[in-house]
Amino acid sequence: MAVILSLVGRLAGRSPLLTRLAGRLMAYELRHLKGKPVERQLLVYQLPDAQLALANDLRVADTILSDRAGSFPKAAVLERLLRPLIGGGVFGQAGGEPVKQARRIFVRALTRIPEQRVAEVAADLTRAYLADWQRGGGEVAIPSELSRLTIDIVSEASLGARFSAAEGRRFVELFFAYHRRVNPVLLLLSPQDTAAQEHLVERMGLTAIGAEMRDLIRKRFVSPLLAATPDAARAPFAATLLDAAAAGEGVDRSAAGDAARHEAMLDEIAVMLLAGHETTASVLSWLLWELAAAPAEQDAVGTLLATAAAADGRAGANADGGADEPVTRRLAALIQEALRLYPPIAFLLRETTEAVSFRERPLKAGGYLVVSPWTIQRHRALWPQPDRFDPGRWLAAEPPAALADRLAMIPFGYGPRVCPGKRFAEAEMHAILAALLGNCRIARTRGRTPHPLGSLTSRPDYDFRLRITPRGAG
């Protein structure tokens, strides 16, 4: 096996047709986490020119990601192969002071929109979707569809305004196609230096289309935010960002004036967009396809979201569950299943700057650490039945066992680095959810069973359909 990985390791970057080569060999990283990986407590791989530890050991986990001595940053891995996306954004850099003073503004743009705000835009926007699926059959390509409707929602949010149809499916099929040639194995098998790595991602060919997305960011909401004062109730987060710029503060990241704050601007609402979309749209989507094998669950929340649509007076179109205790509790538990099940970072990604020992293994400095929400979180030393969707799980008297310890669901990250997007993405999800459920039936198509894609995400690997319709029908 070492040979066969150093021999994928020299191919990639050789060519494009080699890289992609070499990509397809080592794609899907989500297959491997079985047997040991959801057993072991900690996992040591020798790779070509350094070695890889996977740790479900919670306390080791905890080091790690808390990593009060700074001696785990982010893999510069994931910079590099992020750069082309989100350029110097927050999300893609490895720490140190000017990540910390960007997360500040980060959280601080996102808590100046409401949950209820969020809340309504996507119960709106969820439904003027649902109208159309309706008239295009009912039956819709799940993935797509809900990450055209999650960047509507986020950017209508944050920014006060949309991509037109035409250009948020351009957006779309551009994101997809960039997560299918991304490929951070194989950055880890090849040889460890900047030059090198480098090269490899320009073999990927993400330069091409993290240019075109960005181009459309620009276009769309960056040059008619910077043309005019941004509406701070109706664009929150650019007018933190331009607040924030005025200021001096840590958007202004060099001395060359108007054109860095710009595009330093565009790096973040970057990262704006794309991960705050691409976590709710593939949780969503797997979900979803869940849901559509379990009718009966189906029908419990479209039960109670019609009682509490009764009870409030409004029809059953229009409830959003946001106010009714089971309600909630019922759209809580399917979405917690999800992420559990599916953590949209299946892989948090850290380097080791010094030589350090985990129960009894050394590990030397210049290597990768990894903690895996995908595998703690079906680790059966924790969860009963641990590869199951089981909702129910959530809705006994007594929480899971598990949740004893914070570091056994974590499927938003830990430690400093936790996604600042977590309050926004579980009222965006609660409100889709409702108005799904409220209004339809979901149900398989034929085709295959998807699987996560692993390389940046773990949203499915193909656009696959479900069919549609609306709940009093038939």
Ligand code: HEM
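Every value quoted in this text rests on a predicted model; they were computed, and no experiment measured them. Positions refer to the first chain, counted from 1. Superpose the two forms; the largest set of C-alphas matching within 1.5 Å is the rigid core. First, how it differs from the form predicted in complex with protoporphyrin IX containing FE (HEM).
- After superposing the rigid core, the Cα of D62 is displaced by less than 2 Å between the two forms.
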Second form
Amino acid sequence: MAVILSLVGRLAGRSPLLTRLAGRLMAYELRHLKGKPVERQLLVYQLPDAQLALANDLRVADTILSDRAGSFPKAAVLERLLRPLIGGGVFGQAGGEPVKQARRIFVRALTRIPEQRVAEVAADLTRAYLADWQRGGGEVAIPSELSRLTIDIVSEASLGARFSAAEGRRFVELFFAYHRRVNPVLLLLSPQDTAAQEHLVERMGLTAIGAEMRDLIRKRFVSPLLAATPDAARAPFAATLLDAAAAGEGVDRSAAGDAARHEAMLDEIAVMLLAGHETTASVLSWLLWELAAAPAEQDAVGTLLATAAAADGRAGANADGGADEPVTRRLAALIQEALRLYPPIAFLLRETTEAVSFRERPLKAGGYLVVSPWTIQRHRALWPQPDRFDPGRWLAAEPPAALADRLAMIPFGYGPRVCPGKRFAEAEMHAILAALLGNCRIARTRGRTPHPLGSLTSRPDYDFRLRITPRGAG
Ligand code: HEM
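If the structure you just shared is the form predicted on its own, then what does the corresponding form predicted in complex with protoporphyrin IX containing FE (HEM) look like?
And the full complex, kicking off with our chain again.
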């Protein structure tokens, strides 16, 4: 590992070709993060210009993410990598008062979308996608189709509008290209050398992709929303942002006229669309991949859903998660296990603003800290048979022993930057799964095993296909 890192450090930034090669080597390492070396409680790498410490010690993770979160802001490289897409949107920002304010507005906006509405939109759209997939022969490119579906759900539930099918496809294609170009190799440059970092981001070719994606968002969502007062019931997120701006909060960051206001609104809507769809699409893609090889799991949940639907008179009618306890528990177990094994944001990246000592190991100011839901949630000291997909661990009479510590399961993060979309995501994933598993069987087709991409998120590295057939079709 050390040899690869030092080689990568020398190659990065020299030329586009060498940068790409360096990136490949680095991503390879991140993708294969498992086993003893990354299970150490605190692992410190000396990068060419800074230290990077990976903390699996749950008390250290707590200190970084929560107790002393103010001293460990989100790393600036994150903002640099995401800026072409989300501009100054909250997700990429290090911290401080503006972020607190933007988060307050996000949370307020999200609480105005009732979970019942999220579940209904998700169930209706999933059924429509299912019908399309059947018309197309039933062999479905899962990651990209789930991305389109989850973008539609987030945009419909929060903005009252959707991309056309062609726009949705283009958006998904562009975001996948963005992922493939984003590269952790940026960490190998000095954290203080912003010019070199910006130069490298430029070389990754993110600006043009980000601009096209922002254009799609602007045309389909932002311009129509600004042209007329949005209906608060259909577009609660947009209406809340505009109300907040009118009250002098949030969006109107520069107060420099319509164009700036427009861009600020675009930034926050981009965050909502991107953070709100990619994560759920990635977890569900992995879950379907696992379920496709576990017909007994599919049958168990399919039978429960069919019984609940028969009692209710409509397939998937209990998809909102509240009505039928056995169905809800089973779906929750599937989702929890997928979130444990495949947390979409595998690394929470922070910076040290001051010298600090963890586990008696001094760390200098200006380095990187990583808390990884991926390594913690697969840690052998915490989880029995950690690499095994086993939803049953969530159905036992006793909850998993690891949960005695809140930090052992952190797919949504922890502390002041914890995901504000957790309830939205859970309602959405329950509804999608109920509509899918209540109506269909899923099987693998030929093709290689996907790997987590390991750059921005742990999404699958290629658009694998699964066969989806209606239940009862033999
Ligand atoms: C399975 C689904 C999801 C997972 C696993 C997930 C995970 C996360 C994690 C780990 C973070 C924190 C990153 C950090 O601390 O560095 C985060 C932040 C965020 N998430 Fe989610 N998320 C999911 C779905 C959603 C949804 C559906 C929305 C919106 C509807 C959303 C909106 C956000 C936003 C706006 C932030 C940034 C908060 C900030 O910067 O303070 N997420 N998410």
